[in-house]
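In the form predicted alone, a lone chain appears below as structure tokens.
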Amino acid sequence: MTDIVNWVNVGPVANIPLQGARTFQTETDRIAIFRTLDDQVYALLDRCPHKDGPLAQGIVHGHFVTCPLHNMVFSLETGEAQGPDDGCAAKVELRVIDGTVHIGLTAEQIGLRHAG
């Protein structure tokens, strides 16, 4: 995601299962945050291009997520699809601080609309 004006503290890394996921909701979005086997955290939109999937319902797996509705595979990393699929989930920026996640939110994501 481009143009970030906020980073939000959406709580400690422990919070999210290792290999599972939990969501935050936004103004505008749902964003999905991961936690690998390997404790590396990662986020996209919740959402799959392809059906709308909610990814967070997905299966975790090395740095990868696969889509409950229709087995589509994503990069953690960059959002695209893997092997013979096309596509790719929304990268949400993120950052880890003394064990504590922050994502980095779009002025409309927070509710600022610019007038006129």
Contents of the next structure:
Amino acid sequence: MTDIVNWVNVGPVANIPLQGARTFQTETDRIAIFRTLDDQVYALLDRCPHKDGPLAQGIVHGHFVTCPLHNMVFSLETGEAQGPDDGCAAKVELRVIDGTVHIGLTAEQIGLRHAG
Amino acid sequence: MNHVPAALTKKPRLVVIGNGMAGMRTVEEILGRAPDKYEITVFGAEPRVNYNRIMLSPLLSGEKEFDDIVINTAEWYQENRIHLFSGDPVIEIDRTRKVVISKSGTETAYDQLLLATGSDPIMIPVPGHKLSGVVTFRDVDDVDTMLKTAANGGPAVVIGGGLLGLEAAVGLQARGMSVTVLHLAGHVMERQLDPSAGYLLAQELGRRGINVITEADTAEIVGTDCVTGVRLKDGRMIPADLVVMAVGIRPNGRLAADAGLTVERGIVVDDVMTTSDPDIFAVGECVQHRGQCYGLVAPLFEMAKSCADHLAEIATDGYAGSVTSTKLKVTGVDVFSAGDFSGGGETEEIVFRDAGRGVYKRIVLEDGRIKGAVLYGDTSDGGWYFQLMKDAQDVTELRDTLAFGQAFAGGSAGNPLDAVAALPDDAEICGCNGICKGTIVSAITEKGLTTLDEVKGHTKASASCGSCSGLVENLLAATLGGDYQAAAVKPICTCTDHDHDNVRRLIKAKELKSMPAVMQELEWKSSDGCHVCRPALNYYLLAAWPGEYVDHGASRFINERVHANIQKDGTYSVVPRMWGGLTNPRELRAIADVADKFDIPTVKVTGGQRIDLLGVKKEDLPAVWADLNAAGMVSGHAYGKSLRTVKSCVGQEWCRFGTQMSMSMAVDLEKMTWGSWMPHKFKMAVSGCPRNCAEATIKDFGVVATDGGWDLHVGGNGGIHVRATELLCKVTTDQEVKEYCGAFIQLYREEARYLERTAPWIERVGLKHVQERVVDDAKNRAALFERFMESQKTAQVDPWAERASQGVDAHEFKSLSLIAAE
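Can you give me the structure for the form predicted together with its partner chain, which would complement the form predicted alone we have just seen?
Full assembly next; the chain just shown is listed first.
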């Protein structure tokens, strides 16, 4: 992703419940950070492409999350909707360094204007 | 051939160092081939005749005595004119003079020397390993020490959850000690078993009262003179009067190395067991052959044959190495493994699980041949698989029925009906009730049975745990041919083949008490389930093990996780409980204040006679609850698969038509039932007269007052398919209303499928079914009521208070914040 301008540290992986999620509020939107049973961490925009459901509130199973509003299932790895549903939840760049979670934010998300 | 009488010639002298199984088997093989060829002398370190070392476990457990495990008695040595020096170990080999020197100073000359020095148990040099009470598990002396300590009972720790360690643990437990097994790896017997079989084995050990701690890294053995405990690196302290170190063995090659023979991990030998000195041979656990060392008995016996051939001067192909298999020698626990079962690469695997019988089989194939196998619970076909594997036989033709074992291999490949048809009549189908194939088949033919339920009814087969229902259905199909129509089982979701009823029954029957236990034992096909099965399992576990099962928040729908109703914009609605629909000025003021304080946009009266605060931000929930709690209000569970509301009319308290006190009855019922988790939402109402202003006849449980008492109605709901209640029964006293209510709810909690409301449940099972259990059978009603009240003891905790003031699930209500920008 070329428009990432900043990696921000949002704290230890351990702060995110297993098979659960936490959110992080940026200047423009909210990011859902998921932790799976096998201890992988993923981030998506906390907004279901169907009806803007808060994905962080869904049930995490395998490497998927089920939206709490209408049970659409999304891959945490790609953001793609599973099964017969169409749509893609926006993926957010994420890396884990020494047990802490870093997410990649755009200029807008950290409150900067694009220079040009 | 010229036969020279033995007496007239000097026979070559064969000296054997080691009076164990390998050495003596070799001697026996030599005697069998050439009884008079050698003058044989045997040195043994232990002061006794030779015994079967693999029988130490039954010796420890008390299933055998020493005499039972003796292989060769003193008379045998005499009869075969073998000089035995027991308790006098050889301490030196002088190869130039061709003599061995024993501890007592005896020098014995040899022409041929056979080393069978075996192996030494590994003692991990942790602090305290030399304390009294720390033993290995290698010989009869070790067993004697263990038995002496075990006589006093007390705690024992076995370090090492391998084959030997587990046998020691079971033996000590049988002798009355309380045993903890410490194992470094993630599952027991990890070299012989895969994680699934390891899990089953740990379960079985747990059932026998043996505590297994995996990933346990020993830091120290604690004690001043005698051992008192073991401390793990994570700080845990496990008390122990006895510590058995059973972490493995190391080939004993010291004598050989001192004598200048080639010794690597073990004494290096060729295919006829010759060491680097052509007059010295070695067999057993002390050797290293083609880079391999062995710790099992079968390879020793194969080595003994090759070595004997050579020493008897019989042409031999020599020893080509062994493919080994393992069996755990614990009575009642059948474990078998062979070959390489790690899988991966080009391999494919056949997995057969029969969780009801505790059977697990995994066969790893490569290029159509068996590469390895792990069997748990039913190891009768271990030998067959092992033979197929050793013979490298192409099993492609057998593949589809391979998991069923040799008995099934006669049927045509791939057809499970042929497989059951090939079973003998006395083959047991239902393990729970001991029903054989013949019994089932004759019931089907003589009584004209056509369905699984009929077979259950007539024979009891598959009527208990139900895990054999697939086999019974195959029997029905095989017996009836085309006339049989299998009832469709609707699995809970794609993670499993089980339907809801099976899962519920098996959770109880197999005492499954956690989500991972259910998923493993019931053969879940996904790693951690999905949004469909997890909430169902969580409910079934809660209902089956009240007070014991710990609720799994991550398996609950968001509403039940945060105890509020999610709305379309991601905000929540909050409904405080108003008992029976009654409120007062203090509560109303508190609600008004909360609405003002938190800018709650909508306040609405619900259909269940409550007040709903809509549009609350998630992060405000704990503070909203704190204020409502302060005014004495608790969660209204408007979000839960649980008791929702008890509506009431004003009843005899106010109404000029009222015949009973409906408000106080509603309050009493709500106080009794609030907080209980159910398969689905559950609504009640109490009307004070037959005019039924509380609309009790479209509720799950509706109470309508009459002149003489109360009519109890069940199974109603509004919604898309409105269903009016059916009359369950009439009662006269208030106490009866409560008992019938609790009993009905409990029956629903125990029998209905997750997300099945009372209306479809009663349509499915019939009102009569409910009446038989709740109305006709007073004893059963009392039992149901008691179980309900028991589960309420731990259910009636206000989830709002826990979160508002006790910090429960704080992570749910707070976003992450920035730690530092890079």
